[in-house]
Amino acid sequence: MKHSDNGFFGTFGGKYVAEVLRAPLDELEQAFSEAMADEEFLHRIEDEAKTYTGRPTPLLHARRASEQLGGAQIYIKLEGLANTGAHKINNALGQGLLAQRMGKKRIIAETGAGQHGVATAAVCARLGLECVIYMGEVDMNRQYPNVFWMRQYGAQVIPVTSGSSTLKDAVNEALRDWASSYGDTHYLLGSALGPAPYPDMVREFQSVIGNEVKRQSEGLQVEAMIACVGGGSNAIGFFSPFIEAVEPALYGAEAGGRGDAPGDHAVRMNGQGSIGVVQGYKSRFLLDLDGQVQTTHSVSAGLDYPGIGPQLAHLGEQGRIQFCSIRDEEAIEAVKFFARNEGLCFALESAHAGALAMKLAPDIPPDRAIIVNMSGRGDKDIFITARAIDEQQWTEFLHKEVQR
């Protein structure tokens, strides 16, 4: 099932919200349906995607990486070359244009790793819309370069200090804002989760990734496609044209964090998560015995989320997507590997997918291909990756900068 059935993918999805949010969600659902049937609107998105986003992004044959690993030929979809450095711009542009079409003047958004915040702020600057970004204080500290750029694009970045001060708490604050301001405000949700119609809407705006890959990979014998999965926007867009086919195999790389104990990872599938209703939708979440959302951990802020998009949860239960967990140290090793062998700077989120490709490739014949979605560049992660790879030199550099 590619599209939802009245907001549901099997038993997952829905619109479990307070009455105050029913009206804006119904308005959004109708506006989205009408816009996607409007050729002029679709042409505007396509034109902006070409001239502003920089689409299509390349599909790179990673020859040296393939030789080093042996086995399958690895191809990498370079979403990091899109404007603002990640796939997030696809959805931000689509929703920004939709909000403008609806007559909204103000945009609010949540962000974890900051790439969605940067993309939203950039689109708002281009469209002349007021922009407010909610971001967990923990994420602001570890992803400060993205906070800097959001502010340069004119966004107001509001630190969230409640709960664990990460992505789930930023979502909560954005929903509270929207409940009291929806008359002139659009909530530009960044992932394929939340109440309907967001999972369908975000998938459609991100499906440009998979549609390009389908054209670009003609003639290849594709064995597997791999994407990292937090909420799941890059994954569901990447997989979208292939969901209803039998092949290729689809793999989602979740954040295995630093261990298996509660609070040390963000693995929701393969029996780790529990079915629940959180933040307006039914899916698999990391919940404690009392049904409360657990603390999560990942070296990558964008995967540090306790839930997963409802369509991905459904596809996982159906067996169409296989989910695997990747530890923090494996993601760091993948950053180093692709930097040294392909000259690519993987975002820590995307490096989880790269790490899974490194595991799978040796066991696949060399006449077959693996396609990895490099959902973003790793420039934003410099304060994390530099410390993890060469802590002494990085620390010395920072001390010198502070003393200037």
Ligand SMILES: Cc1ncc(COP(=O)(O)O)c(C=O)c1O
The other form holds:
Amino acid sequence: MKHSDNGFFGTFGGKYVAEVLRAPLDELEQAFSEAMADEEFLHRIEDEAKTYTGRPTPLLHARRASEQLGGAQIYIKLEGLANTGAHKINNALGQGLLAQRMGKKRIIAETGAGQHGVATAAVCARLGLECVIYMGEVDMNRQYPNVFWMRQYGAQVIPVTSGSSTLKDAVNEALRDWASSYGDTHYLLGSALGPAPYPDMVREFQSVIGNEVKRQSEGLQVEAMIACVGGGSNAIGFFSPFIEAVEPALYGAEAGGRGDAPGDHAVRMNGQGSIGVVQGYKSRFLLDLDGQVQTTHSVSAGLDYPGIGPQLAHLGEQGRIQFCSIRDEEAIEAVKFFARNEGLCFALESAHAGALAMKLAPDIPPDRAIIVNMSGRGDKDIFITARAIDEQQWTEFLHKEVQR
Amino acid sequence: MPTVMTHMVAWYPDRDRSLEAAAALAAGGASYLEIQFPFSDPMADGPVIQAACTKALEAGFTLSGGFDLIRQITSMVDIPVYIMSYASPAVSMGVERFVTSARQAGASGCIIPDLPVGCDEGFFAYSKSIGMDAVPVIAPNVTHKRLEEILSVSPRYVYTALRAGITGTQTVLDQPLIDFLSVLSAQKVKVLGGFGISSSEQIRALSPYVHAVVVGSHLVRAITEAVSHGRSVSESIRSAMKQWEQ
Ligand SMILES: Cc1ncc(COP(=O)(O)O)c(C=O)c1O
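Show the form predicted together with the named molecule, please, because up to now only the form predicted on its own has appeared in this conversation.
So here's everything in the complex, that chain up top.
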């Protein structure tokens, strides 16, 4: 199923929100469907995508990596080359322009890794909109470079200290803000989750990734496509034009974290998550037996979230998408592998997809292709990867820097 | 004493003192008790109730313990008791089992703000079928069409957030809010109105327009203050409610 049926993908999705948010969501749904039928609006998005985002992003044949692994030809969609460093800009730009069309003056957003926050702040700077970003305190500490850039782009970054102080808590805080500010404020949600119309809207704005891949991969025998899955926006956008076909195989890489115990990972599919209603939508979540949301862990802040977008949960249930989990250390290994063999710097989130490609490639013949979505680049992760890969040199450098 | 529905969080600050709070609220003149089951992600609540939920979960709240507490409260007080919960605990347990457990514990109904009419997992139909109240939560920004949809499930009560016009002690209910409440009261439904009510002036000003005034964060804050100053929870509730009588 490509679009929702009145907000639902099978039994998932919906608009499970307190009534105060119903009117703003209905207004947004209406405005979105009007905008998508307006040629001028679509041209504006296309124009910005070309001149500001830098689209189309390349599809790279990773020849040396493919040779090393000795199997399928690996192709990498370089979303990390998009302005601001990740796919998040596609959605931020679409919703930013929509908000402006709706006459909203203020934008609020949640962010985990900070890539969505950076993209949103950049778009607001460009469009002249006021911008407030909610970010968990834990995430602010581990993704400080992004906090710095959001502030340079003029955004106010508000630390969230409730709950686990990560992405889900930032979503709660943004929803609370919106419940009293919707008159002049648009909530620019960053992933393909939340109440309708967000899952449909975010997929549409991210589908530019898959549409480009479809053109760029003409003539290739594509066996599989692989994306990492936090909330699911890069994955659903990348998969979008292929969902209704039976080929190629579609794989989602979830964060396996540091182990199988509750709290040590963010694996919602494959029996670990349970069906629930949280943050306005029905999907699979990591919950305890009483329906309390469990804490999660991932080395990548962007995958450290207890829910998954409803359309992906539905496509997983139907068997169209297969989900696999990748451990923290496997993701770090993938960062090293693609850096050494292709001169690419994967974001830790995207490295989960890279790691899954490394596992799948050897079993697929060399005349076949697999396409990995490198949803972002990893400059933002230097405080994590540098410590994980070479702790001594990195801490020495930090000490020197502080003393300077 | 005006008609008041008081709000409290089960297991806040712990099981025994939440039981004590319920007794004090009933003794202080509440007409209805609304008892919230704590949730890890209370999206529709402000900082006071969020913090209370976190503490209550740390104090060991479970759903079975929660229903057990409700049973003890309903056998102790002679006013109706309503359970407020977020969707996740109810959906995890199964909405029908949740409502049935509430009934077995002696509650009169449930309030689940993120199971709105139409996205309610059978909450409204099932509650009605076993004689329980499913109380929809609305807000003044509700459209006419949406209000009709909500009222089409013929609830006995609606719970409405009052966001505009009643702040501070110089309470002025603004005209749009009065119009909204008048439209509601003209329906065959009893209106429970609250959010941000903290003074006797506000309660008195609002009383003529609603069936009962809901007082929430104000009382939770009284408990928080009692705890932080090492005072008795029931004493603090008694003195907070005493002020409403004048
Ligand atoms: C580079 C990158 N990839 C992936 C994600 C995960 O989000 P989603 O699953 O919505 O693509 C993030 C989130 O912050 C990200 O920054």
